[in-house]
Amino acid sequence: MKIIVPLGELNKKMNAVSAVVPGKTTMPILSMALITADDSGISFSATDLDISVSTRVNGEVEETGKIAVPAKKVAEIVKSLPGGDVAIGAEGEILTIKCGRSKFSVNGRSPEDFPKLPKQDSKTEFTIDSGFLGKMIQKTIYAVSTDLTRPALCGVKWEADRGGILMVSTDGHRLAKVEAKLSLGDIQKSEVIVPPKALSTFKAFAEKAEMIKVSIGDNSISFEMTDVSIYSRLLEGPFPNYQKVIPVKNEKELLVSKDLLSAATKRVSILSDALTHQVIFSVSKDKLTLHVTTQDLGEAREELEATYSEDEMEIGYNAAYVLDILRTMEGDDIAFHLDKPDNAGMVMPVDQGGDLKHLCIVMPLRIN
């Protein structure tokens, strides 16, 4: 094999396969990836078995052929190369990469080692853009469980039908909801739960605008853009009925400047416990102060210009997940539906616009 490809491209390729890769392994194979080139063109290609990615990469192909490396020190290398286009040869169970007056020979396997890709059966397909796709994700993958002992929360549920899809992930401590009204056709209703790093693969290397497919199987995902294929195995459920933990009875609302509470929560926040990371939001008639006591550290203290008309309370928040919704929100404005000090809050843009309904939701914190 002997191929000539782009710096640039090259490390944008790599870095994205690389990262299917898995960190540890029993499987030595699955630590690798495997570069194809045929008269087709040139594709890289990786997988931890649940999740697997080829990619097609620009560049000129001098001699066909195929060879498994490992993903990550490959990628190493091609991070620290100078500049210009790279030559990459393969002799046997060798790789060899040469850029300006670097050479190395990189020790690989055979591609015959490297397991075949899977193959979906799709019960629901539909196109959508990839960048309202990417801003749906973004909304709600930070709020996904990482407790290993309930599953079924550690991914994203995504339901789709004719009128459109709506996202939501939840780890207990808060919830992220985002629903898109769409037409996706005449297709067949699906409830999935979608991993993490499924999502972070297809936003690694959805970089340009383009409408992609999107198939759903019975314990699968994949999504198909111009010159990547990724394909996911499903989470298993079933996730928790989430309707029942938004709140009905919250007509409290403060308005208040999403940037300037961001930059007040960051402040104040350096003073917080690091184990709660709780800021108090302490809110009256057209203000609200936020308040920090820590008794190893000091306190910290800021007021804000708000809008709001009712009872006068405070509430504990977690800063750093506070923060979080701050920065998936759109607009100038945001919008939190208070009940009481103890029960949870709401938070959405006052202006939602479009077809794109946001909310997320935030459990407080008891105060010291």
Contents of the next structure:
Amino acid sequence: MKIIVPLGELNKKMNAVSAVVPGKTTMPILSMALITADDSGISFSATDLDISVSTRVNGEVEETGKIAVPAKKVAEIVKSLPGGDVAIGAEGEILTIKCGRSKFSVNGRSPEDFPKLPKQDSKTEFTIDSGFLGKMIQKTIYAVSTDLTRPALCGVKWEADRGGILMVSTDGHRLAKVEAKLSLGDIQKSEVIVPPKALSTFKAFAEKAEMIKVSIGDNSISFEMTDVSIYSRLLEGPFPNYQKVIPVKNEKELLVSKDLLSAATKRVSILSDALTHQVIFSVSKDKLTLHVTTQDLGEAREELEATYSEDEMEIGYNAAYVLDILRTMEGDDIAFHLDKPDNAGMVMPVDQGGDLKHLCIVMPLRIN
Amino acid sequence: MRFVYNLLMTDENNNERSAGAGYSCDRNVYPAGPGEWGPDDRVIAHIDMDAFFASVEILDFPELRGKPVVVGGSSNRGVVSAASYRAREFGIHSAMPIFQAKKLCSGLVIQPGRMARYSELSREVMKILHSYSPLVQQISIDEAYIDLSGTEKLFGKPEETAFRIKKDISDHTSLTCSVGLSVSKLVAKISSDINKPDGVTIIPPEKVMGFIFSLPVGKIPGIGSKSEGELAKAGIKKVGDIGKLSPEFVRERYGKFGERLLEIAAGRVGGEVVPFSPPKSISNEITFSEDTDEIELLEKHLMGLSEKVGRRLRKKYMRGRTVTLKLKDSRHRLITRSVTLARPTCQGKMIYTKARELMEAIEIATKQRLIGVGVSNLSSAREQGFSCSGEPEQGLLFAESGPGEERWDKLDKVMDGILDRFGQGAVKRGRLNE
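Pass me the form predicted together with the partner chain as well; I've looked at the form predicted alone already.
Full complex below, order starting with the chain above.
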């Protein structure tokens, strides 16, 4: 194998695939990336057996061939190179990298040892704008649970049918849901749980606006972009019945500026308890007061103008949960739909804007 | 009268002593020479009660004085949990099966254990220690470290304080203890053993390195007879001998304990006196008076034990995620099975349900002599977002405890209230009454 790739392109693509390579593994071959050069061009692939990524690389093929190379090491070498074109060659299981006056010979492995990349068993396929999909992911990925004993909550639930896509995630304390009305064509309805690593890998690669193909099978999902294809296993359910926990009678509405609330929450939470991050929201006639009292630390208080005309209440929230919500909301103003202080609060942007419907639910910290 | 620190000097004479002989010594010795503690030296004492359980028995039943007494299971099946010094003269030691102890000494007095009484006296001892320093680390019911650094102005020189503590304990409880006093936990612990029982051993700062170098390697906690044998093959009998070998060789050849020896020989014998370390697991077990393979009976015991474990967890505001079942059959074969729960629990009912599931998965073909249940993987309720004593509690979106389980939580709370007020046994599950 002999290929020539511009350093910038090489650096970007090598870095991207090496992000999929697991940090620690009992199977050394998984720390390798596969370099393939054939008549259709150059590609790099890597897998951790749950997620596989293949990316096309712009460059010249002088001689076709394949080799498995230690991904992190090669990425590190490439990053350190001074500039210009890089000549990459393989002879047997040795990879050579030449750039300017530098030359590296790196021990690789036979391409035969590299795991076969899985084939997607597609049941539902649609095309969607990568930026739009990225936006939906951004609004849901943060609420995914990290509790491995509850695997179904460790992913984002997707429901796709001909009318659009719905994504929902929850860690049991809060929930994020985003719904897009789209015409996806005559597709089969599909409900799956997508692991966050697949979604963050997609976001890392999806840098330009393009239409991409999403295929969903029984056990896997794939994203096909112009240069990159990502394949991931799905998580097993059942996902909890999220519809049941979406409040229907939260009739007390509080309207407040998103940016002002976000800045105030950040400020007062400096003195919040390190474990609970508790901030008390006091609502009264057209006013929202945030306050924090933490033993050993002190007190903080900030008043915000708001629109509110219901009963006065005090509700405790985890500041980090509130900030996560505010970070992902569109528009200038947001609406809290409240009930009793111990019940779930629902948060939505005042202007939903476009075809997206976004809502978040956060459980309060009960003030004992 | 010979003074203890003389024994510990690395003069030729002492180096020639065999490991055992080097440690015999007069009682109650006090160093004659200077035992100066500098301002930067830690002052750490290790207090070890002498034959604690057996001594308490003799204290409460004076007619046992001078007799060989052990505390342990009354049947032949039990083991010795403590032996009086008179009993030790017959070669009886802790963990020896009772029937074997009886063989060694025909007039052996076997006292059943009275944990409540031992705990009471233990608390008293710890209270005395706390009056000398807030830095008391209790290792077990009859053993503790105390950091006396900086108490000179209050109580005088460290060696005087050591004697004072000893006298205080004896005045208040009529029990004797042995004290080791030095600059680190390791040296204090090893030295408290030197003049046992009823002795004080002081290794002042300037003697510490000499003491460490002359220590037989087997005296280092964590180095067992196997490692000791291996080291002996290489000519390493005392800690100081390790200097004969290159550190690289020691690390490669002896791994972890080699590393530890090097650290100790270099004088790095640190370890702070930590007043409280949270428990890693909480468990209860019971040895039956008669072996049984009756599932009903095993379940009943399991339920009682689970309730106890749950209550102990709740008292400490802790919850655990791993439930472990322990069974030992008549032939002393031990089976342990564990399961990790989705969410941490402190509920007796949940612990019982999981432990019973574990038991159901085991084919119980032989009679069992012991059953136990434990909860580990603990964290404080607080870290998990559960409230304890008036703190805010993170609300949950889904009723994760499953239907009806909130009611079990309430029941536990009510039962705790009754037990706190009226004492153990005031209320229990109906099944445990059968």
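Positions refer to the first chain, counted from 1. Take the two forms, find the largest set of C-alpha atoms that superpose within 1.5 Å, and that set is the rigid core. Just so it is clear, the structure is predicted and the values come from calculations on it, not from any experiment.
So that I can tell if residue 132 moves, could you say whether its C-alpha shifts by at least 2 Å between these two forms after the core superposition? No, because once the rigid core is superposed, the C-alpha of residue 132 moves less than 2 Å between these two forms.
Please determine whether the C-alpha atom of residue 342 is displaced by 2 Å or more between these two forms following superposition on the rigid core. Residue 342: C-alpha displaced by less than 2 Å between these two forms.
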